[in-house]
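One chain is shown next in structure tokens, namely the form predicted on its own.
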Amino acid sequence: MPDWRNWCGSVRCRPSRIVRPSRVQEVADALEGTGRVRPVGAGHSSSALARSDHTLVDLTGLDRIVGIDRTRGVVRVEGGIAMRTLTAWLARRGLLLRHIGTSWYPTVAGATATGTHGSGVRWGSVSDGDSLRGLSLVTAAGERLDLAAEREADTATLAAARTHLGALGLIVEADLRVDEGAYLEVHHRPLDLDALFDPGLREAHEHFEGWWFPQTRRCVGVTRSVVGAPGRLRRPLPRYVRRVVGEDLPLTLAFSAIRRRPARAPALLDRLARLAARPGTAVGRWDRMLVGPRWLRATSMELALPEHEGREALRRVAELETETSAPSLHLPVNVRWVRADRGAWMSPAAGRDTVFLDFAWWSGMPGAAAALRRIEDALYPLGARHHWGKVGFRNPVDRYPDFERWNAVRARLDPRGRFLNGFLERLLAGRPLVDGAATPSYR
């Protein structure tokens, strides 16, 4: 069960109740009697989103399968089914999700309310019109909507709903595109920043993502493809054991070090580089190969940029920790292309081709906020939007030229701001998600 300070992200908050329905009826229910609500699910996000001083409603345990149409290419599950649990059901199947992201613990919920993406140039993030086919949400009144993308009644609603930030109603079930396949090949290899944005290492798979190690010109690149069924598997360590043991406890070891001893960050960050880029590929069933947990504790500040931003980005940051007595950056930063979103008004890939760069900080080092300020400060000029999970200072909702209809929609459903917090009053009001030189208490 999810520990509830994590739900309430970089802000922590005690809940007056916490209610946990198990049925889909008992939604309704858990709103009579109440008066402003937030959904939460797996406590992913480390951003205030679902932060509440009154009542949260635990959506995790509506964790169903409702049944799959292969002719459409849909499967219907519930809000709160975790990632991890969907996709090993897909894959002994032989059926895929090509949107999602690689980690397995958010709900479907949760992933569509902040946008929530993978890495491919063909394909969209969860909330994607090509891949979010319909919602069914309880509203503010406690009646059931169901919006389904075949119907053009449901187009502005389903545009609003399907990055909704929690704040149209309670997702209690959603319809996701799956496509046929079971296996993945992964291939990793060392590349410099220059190779990092050759596009076309990226439109030559349906799959890449790079880790640039700050303070170094290394990077190491990730594909993946679906390939047919392999003849036969060599059955490697459970993915766990190999991430523990030869990733996460070097890792752990060496940021330990670096939080020691910070001037020896770029030596240590080289060696790292060295040792995570050493070539190889394997093929395994495509849950296995890409959804995984994540045992690094960080806080991540993660900007949605324009494709064609993305190098310059990087530039300006390296700058930075050239100016600063000692490096900011002490872990390497994920970049990720996906297609722009269509039919998603709010989500941080809509009508952009866009490059995300998730900059994390170990969590517990002093002057994160201070860092993370910096980097969004220098990159903000270029079109940067905030991932809605993750860490943001400024308001973002000039970025989105859809706003003024997300928010009609959200106070159509929700006349009395039933399913507003703090973090999404600063947001309607224009204000920065942080107020003045607040900083976060990060988890």
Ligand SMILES: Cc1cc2nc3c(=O)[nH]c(=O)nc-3n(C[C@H](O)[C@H](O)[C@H](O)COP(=O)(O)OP(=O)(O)OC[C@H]3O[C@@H](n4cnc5c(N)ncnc54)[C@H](O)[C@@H]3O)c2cc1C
The other form holds:
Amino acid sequence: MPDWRNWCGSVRCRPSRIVRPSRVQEVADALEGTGRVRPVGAGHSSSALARSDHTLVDLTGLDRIVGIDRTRGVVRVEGGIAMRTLTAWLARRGLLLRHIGTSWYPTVAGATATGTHGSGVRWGSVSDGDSLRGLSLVTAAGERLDLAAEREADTATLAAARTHLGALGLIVEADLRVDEGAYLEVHHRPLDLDALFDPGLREAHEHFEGWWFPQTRRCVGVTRSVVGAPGRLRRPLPRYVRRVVGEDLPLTLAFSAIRRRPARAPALLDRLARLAARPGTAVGRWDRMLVGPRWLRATSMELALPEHEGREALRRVAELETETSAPSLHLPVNVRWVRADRGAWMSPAAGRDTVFLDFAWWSGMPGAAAALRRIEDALYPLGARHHWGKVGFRNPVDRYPDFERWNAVRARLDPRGRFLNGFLERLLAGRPLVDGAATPSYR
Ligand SMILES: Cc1cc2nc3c(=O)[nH]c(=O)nc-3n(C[C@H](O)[C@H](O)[C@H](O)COP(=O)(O)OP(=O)(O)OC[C@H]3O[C@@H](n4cnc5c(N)ncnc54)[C@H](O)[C@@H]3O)c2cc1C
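Got the form predicted on its own; could you also share the form predicted in complex with the ligand?
Then the entire complex follows, led off by the chain already shown.
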């Protein structure tokens, strides 16, 4: 039985067969003579969404740009194209995407499957109706289905397909909105917890995100604004070097020190926060300033909450930390905002302005699952929904007013449940995504 490894080389599942079509025309053939099938992109999700014991269809071979329509402001791409390739291609042409996450590995179809997002109250996630203007998929019956935002008859199917969870078909092409712009100015500043949640900051900037250093009140605020071509480009270090040397390496070193001597955690985190918050500005090509790699292997649970609950949520988490004898959060908590997603029924940001809180643990840290469960328990009453591609324990379908409509579209496109796996069966049956006290295996 072959094994399928994810982006960092870990075995994620052992499907009975792996198929890798490299052209759209070959995708329907991948479904022939098979029973259950699961599509996979870059395997960047740490939830069990993309796992399969049956046939796994790896769609990363569909990685072409199909065409660009500058008048409509739309780029058509194949579903398996990596964000890294697409963002660089667009930036070279003076175009940008506003609704994306900050990792360069995910594929476009994988990102839309889970409602992948960045941070900026003017924009929704990549699945938002303004962002994802059309999709083409191959259904369970092997037929091609083209959906367009401009066609009224497609509205409901598209609202289901925009955050598809890999359950509606194999996404072969997608239309994404693009805007003019090539450069971003990025500014870091120190903030305290109350200032981080001041609406003025996030409303004044194109992108604004924050990092809270647990066991302290210190935060770092990062603003990003689209700027014209700078006269003289103050070239920042390449994104890879900045992330690895400037962020991942100090965090890994500090984290190792904290693991050895937990009592020193508050002092170390305080020092890290001061280092990270040194004010600074850099200008560069937008793709290099926004998306990048991650060297630090972390397991994370990201919860989407109504925007107004963000401050209260972090207060509850800080309280939890003081209640437990060994404080457990060591990596900075990422705080991001997006405006309500429209026309994407299963997006974690569907129908409400949202704050995302991302709690990350260094992979391999003992006790991580128990700590994540405690946080989930504390924040669930505030209306939390999970990021579909990250850790989650409870069944979240009661959080989605349009879940039944989504499931009806799913059942229409896949009546025999060929695209289901264990994760989706649990979801549809209303069972917890992870049983009882079980520790989920993420990487
Ligand atoms: C280091 C790191 C950084 C991250 N940063 C962010 C971030 O900034 N913002 C954010 O919101 N998320 C972030 N994520 C989460 C990530 O963006 C999502 O998990 C995303 O879904 C991964 O895309 P993928 O191509 O790897 O999809 P996979 O993990 O391979 O699959 C995800 C889902 O998509 C389905 N799928 C994939 N391709 C297709 C296809 N062609 N047709 C149909 N279904 C398909 C799969 O079946 C599965 O259900 C991050 C994750 C990591 C590990």
